[in-house]
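As structure tokens, one chain now follows by itself in the form predicted on its own.
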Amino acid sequence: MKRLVLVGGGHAHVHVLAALAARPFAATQVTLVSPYSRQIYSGMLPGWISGYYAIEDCALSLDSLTRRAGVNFVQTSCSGLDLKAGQVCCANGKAIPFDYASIDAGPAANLAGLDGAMEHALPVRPIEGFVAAWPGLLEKARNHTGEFTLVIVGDGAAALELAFAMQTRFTAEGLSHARLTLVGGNPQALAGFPYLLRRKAAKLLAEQGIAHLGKRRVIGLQPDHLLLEDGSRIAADATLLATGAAAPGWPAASGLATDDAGFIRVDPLLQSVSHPFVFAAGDVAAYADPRPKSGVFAVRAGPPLAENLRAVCQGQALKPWQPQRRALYLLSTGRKHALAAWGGFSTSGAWVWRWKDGIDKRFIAQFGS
């Protein structure tokens, strides 16, 4: 009997659980270790903030998925791997033995160079932490006397989607005293996206009254302001951090080969380059052919990961996976409007939001109870 432990309930592992439910791995005992009983689909988070979805509409039940798959579910965090003994070390003090392990744990918030971030700001990651804190932040805005300033540190896709969603919610609730500001190091938001899409995003930010302060590097946070590298300050009644993904510390500390940022290096078979009995996918993985940290690639890695885990447990040949060169990005801009980008092509409109809404709901329905 082989022992397979899935570490984390990310988008790729959701596919693995579905594959197990459809056809169990022969002579294999499978265990999932995750700190949460559900997996919130990040693509629908802006819609929840805007008020278009209930949080239940955006979440997959890991309890239900593991039950259907015949998988043991241990609700705790992974604190490391004992690679010599073949054990997953858990935050609850237990050690789970394995012959093979697969890692699809969420990344940490990137707080590098941000003094006071943990004390005075709300990171978007982990998503469960943000989901728990958002209602309180919204209530703070409702009850605030005078102008309420919410600053979002970051100017990538996640930061913009958050800003548009929050502005939509503020407008819907009549919170005209709430002000949103994006602070980022790039001259223009959405660096790396097509020029026309970046220009459209800048126009939408201006139309909705969301300020973008570019070429600014935040180095410190206090309860009522942000400190910039040039010595200036930005007043803030609340601060959110959408600064991208950072690797958790335990993979490198466990002895797995990682890239310079600490993400697990895997080959085209999705096996660790240093320990082939460990697999990784999603944001925690550094693919042989590098790709951005995006839910798009985490979802796409799911089926090949499931196939190779089945193959390795059953003594069969594994198949390499080549991530697609281009990915479709659909970015919500609030008010049931969205931007789309594919390579150098971009477009926008209410129809793009309907397209995105349909894709997101089908994803949830595919794996829902």
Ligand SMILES: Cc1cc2nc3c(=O)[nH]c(=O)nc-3n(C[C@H](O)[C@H](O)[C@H](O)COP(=O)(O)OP(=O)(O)OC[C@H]3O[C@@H](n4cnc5c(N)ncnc54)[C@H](O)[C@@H]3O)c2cc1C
The other form holds:
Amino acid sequence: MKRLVLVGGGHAHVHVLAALAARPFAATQVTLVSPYSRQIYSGMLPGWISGYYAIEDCALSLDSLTRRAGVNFVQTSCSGLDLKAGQVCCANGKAIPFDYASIDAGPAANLAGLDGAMEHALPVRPIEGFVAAWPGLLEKARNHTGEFTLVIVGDGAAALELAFAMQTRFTAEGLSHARLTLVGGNPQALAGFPYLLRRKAAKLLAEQGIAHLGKRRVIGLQPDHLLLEDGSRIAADATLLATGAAAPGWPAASGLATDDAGFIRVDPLLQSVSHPFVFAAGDVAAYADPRPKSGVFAVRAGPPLAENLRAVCQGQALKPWQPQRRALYLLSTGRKHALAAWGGFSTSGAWVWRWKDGIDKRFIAQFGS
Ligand SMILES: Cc1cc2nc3c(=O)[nH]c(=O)nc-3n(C[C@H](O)[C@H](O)[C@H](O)COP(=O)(O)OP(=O)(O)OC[C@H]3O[C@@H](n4cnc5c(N)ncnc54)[C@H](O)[C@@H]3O)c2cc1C
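For comparison with the form predicted on its own, please write out the form predicted in complex with the ligand.
Full assembly next; the chain just shown is listed first.
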């Protein structure tokens, strides 16, 4: 009997659980370690903030997925791997022995160089932490007398989607005293996206009254303001951090080979380049042929990961995976409108939002409750 431990219930691992439910791996005992009993689908998070979805609409039940797959579910965080003993070390003190481990535990919040971030700002990751805190933040905005300034640090796709979603919610609730400001290091938001999409996003930000302060580097957070590298300050009643993906510290600390940023280096078989009995996929992995940290690539890694885990547990040959070169990005801009980008091509409209809504709902439905 082989022992396989899945660390994290991320986008690739939900596919592994579905594959196990459809066809169990022969003579393999599988365990999932995850701190929460559900997996929030981040693509639908802006729609939840806007008020279009209930949080249950955006969540996959890891309880149900593991039950259907005949997988043991240990609800705790992995704090490291003992690679010599072959054990997953858990925050609850347990050590779970394995022959093979697979890691899809996602990224951590990127708080580097942000003094006071933990005390005075709300990071969007872990997403469950954000989901727990958002109703309180909204309540603060509702009860605030005078202008309420919410600053979002970040100028990438997640930061913009959050800003548009929050603005939509503030408008729907008549909170005209709420002001949103995005602060980012780039001259224009959405660096790396096609020029026309960036221009459209800038126009939408302006139309919706969301300020964007580019070419700014935030270095510190205080209860009522942000401190910038140039010594200036930005007043804030609340600060949200959407500063991108950082690697969790424990993979490198466990001795797994990582890239310079701490993400687990894997080969095209999705095996760790230093410890082939450990697999990794999703944002926590550094692929041989690097790709942006994005849910699209985490989802796409699911089927090849499932097949290679099945193969390794059953003593069969593994197959290499080449991530697609391009990904379709659908970014909601509030008010049931969205932008789309595919390589250098971009478009936008209410129809793009309906398209995204359909894709997202089908993703959730695929893994059923
Ligand atoms: C607001 C927002 C909107 C986004 N929208 C999009 C989008 O529209 N399209 C897109 O492609 N990308 C989007 N992204 C990016 C996307 O969320 C990530 O790229 C994606 O979640 C990565 O998937 P993953 O499986 O690697 O990790 P995750 O989805 O983060 O899953 C990791 C899982 O592991 C668990 N876990 C974490 N730490 C541990 C631990 N120590 N031990 C055990 N389990 C652990 C977590 O609880 C979670 O269940 C968005 C991000 C944000 C913040």
